[in-house]
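Form predicted alone, single chain, as structure tokens, below.
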Amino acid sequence: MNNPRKENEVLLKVDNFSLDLVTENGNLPVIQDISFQIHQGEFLALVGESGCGKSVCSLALTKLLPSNLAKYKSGSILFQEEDIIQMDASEIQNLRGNKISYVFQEPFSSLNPLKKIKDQIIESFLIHKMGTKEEAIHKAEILLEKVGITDISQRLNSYPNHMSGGMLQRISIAMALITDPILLIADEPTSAIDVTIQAQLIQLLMEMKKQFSLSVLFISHDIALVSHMADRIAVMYAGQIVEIGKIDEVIDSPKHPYTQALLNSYPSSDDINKELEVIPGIVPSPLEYPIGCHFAERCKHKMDVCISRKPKSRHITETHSALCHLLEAG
């Protein structure tokens, strides 16, 4: 890695960000106002359920949707203190794949099935003209032999198709590795994958992470496996981040229900005789976004307050904060 490290530096800044998605019954508010930072070398996980709009979130972050359906109302996405909204096509270009890699939730849909091995791993590093060829292949032995491919050399001029999930799990992260890449987003890298091989791309994460000095924003809707992994966690529910904090603090002592009834819904090794929650209803559409607080249909402990008007971030700590008219009323 050539990249300069600073310790503590804010990579990624997220501010006040919202966006509607443009469909033919009207513009769907998938993302509203949410706010949170990323540093140099810090694993930040995302979760919550399916619905709640982490992925829009995390494609969102250099445009990769269609500019023709993805509408950025207001906020700003900071970059190395550069304007990703603001950005132009060509300034885009030279960020995806370079600075910015994504590692995606299902490998056989994000490599080409036509295309060898070989020829979609040293692309990037082609396309943003890193070096020759020869180099391109060379670092993606080095890369493949790290992330624990054997017959390297039969796996480049092979196909996705001659190859499992988890074996092109490993692949795709040594793709997102090729350019150097200062933030790694991994979206759910592990729900499409035999729970036999989730432990092993875990550790493989978190080892090339360490190795790498990589930021990576995890995304996924398993708050139980993350907290194992995470410095910081933000909690996501219906385009809102309702809750913030350290990993000790979000999990040892959650202060919004639905981060409460997340972390009460999946078994506890301390607690073999837990009885687990069942959070009621679903997540609702964006169309159907309440006026006031987004979980308040499903909160065992609404008040008529949550109806009626929307909650305001609160911090607990200088680090841990959350979006609850319960901490205005304590």
Ligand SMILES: Nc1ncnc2c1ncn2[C@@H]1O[C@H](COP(=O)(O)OP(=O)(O)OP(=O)(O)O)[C@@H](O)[C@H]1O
Contents of the next structure:
Amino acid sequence: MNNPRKENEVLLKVDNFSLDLVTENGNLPVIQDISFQIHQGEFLALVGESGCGKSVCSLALTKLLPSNLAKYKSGSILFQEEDIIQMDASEIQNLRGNKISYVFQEPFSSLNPLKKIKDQIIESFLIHKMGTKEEAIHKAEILLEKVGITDISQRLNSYPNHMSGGMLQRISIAMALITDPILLIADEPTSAIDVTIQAQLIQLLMEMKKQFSLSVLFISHDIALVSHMADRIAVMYAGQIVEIGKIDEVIDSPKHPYTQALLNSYPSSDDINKELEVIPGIVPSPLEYPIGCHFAERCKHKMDVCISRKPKSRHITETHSALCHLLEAG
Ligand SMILES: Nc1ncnc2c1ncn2[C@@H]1O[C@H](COP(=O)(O)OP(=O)(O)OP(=O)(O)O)[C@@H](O)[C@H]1O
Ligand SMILES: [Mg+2]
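Would you mind giving the form predicted together with the named molecule, to go alongside the form predicted alone above?
What follows is the entire complex, opening with the chain shown before.
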């Protein structure tokens, strides 16, 4: 069992973190000065359109990006008060797949087509020397049952290509849980799966969170989807976190025009006559991030200052903040 879990304790603390991707076209400032925390047992959703930097951010948290690609520029990433950026390879290895596990969007990409499910699911348990092979298989069987897999012994001896995407995603979740992680990072884990299975998987993640007292960082482009399950929400736009707060604060009284536009672009089950809004334009490339507010060109409240100067993060409540000149003006 990993460390004892205390509710409300800050587990992950990201402070003023910036990262460039080093490419042939130059350094891309993909993550710019982001700060957020995840508490013990909390479900934090990170949302934003495609290309905003959600995946790069989640991979950077445990140095999963190739070292020649990722340039950590400033800030800190503290996990249980230890700075991940300063950790060496063996310390990171001990963290990853053990205390922090991932579930990715496409289950096929995280499973080896040439290895039986059994060997893949028990791998990190054995790597982290958590017990014998028999104990690992026993734990895998328990977890597979929890994630709703039937015919377990047959499934354990199958190869990934014999299974549906929904079933593989359940297996990926079981695989991520086998080491009793403290934090589960799920990057669009349901977007490659059809809608009915999607709802089941989300339900499953919620149950796992409760049962194992897991903290979850759940990445999605769908703000409507996460509004039903997250405790808090962080909205990412063009490399920055533009708004963060408790779910009710952000969903019921969004302060950033981007959050407002995102919410207006999704249908609402409470208001079936709601007129959906299209956000004009596209997310800029990191090579073209503006000097001022990154969202200014698409914002219907744009002011001169938005073009010339970057906004500063402002608190609306102790737990709710946003990065917008409108808040500075008000
Ligand atoms: N290996 C790479 N080389 C160069 N640029 C990259 C690389 N990976 C990501 N990027 C760029 O970094 C930015 C952030 O990408 P990222 O994949 O994190 O976005 P995302 O928010 O996860 O999008 P999506 O919702 O489509 O998954 C994008 O502009 C992307 O083009
Ligand atoms: Mg992504």
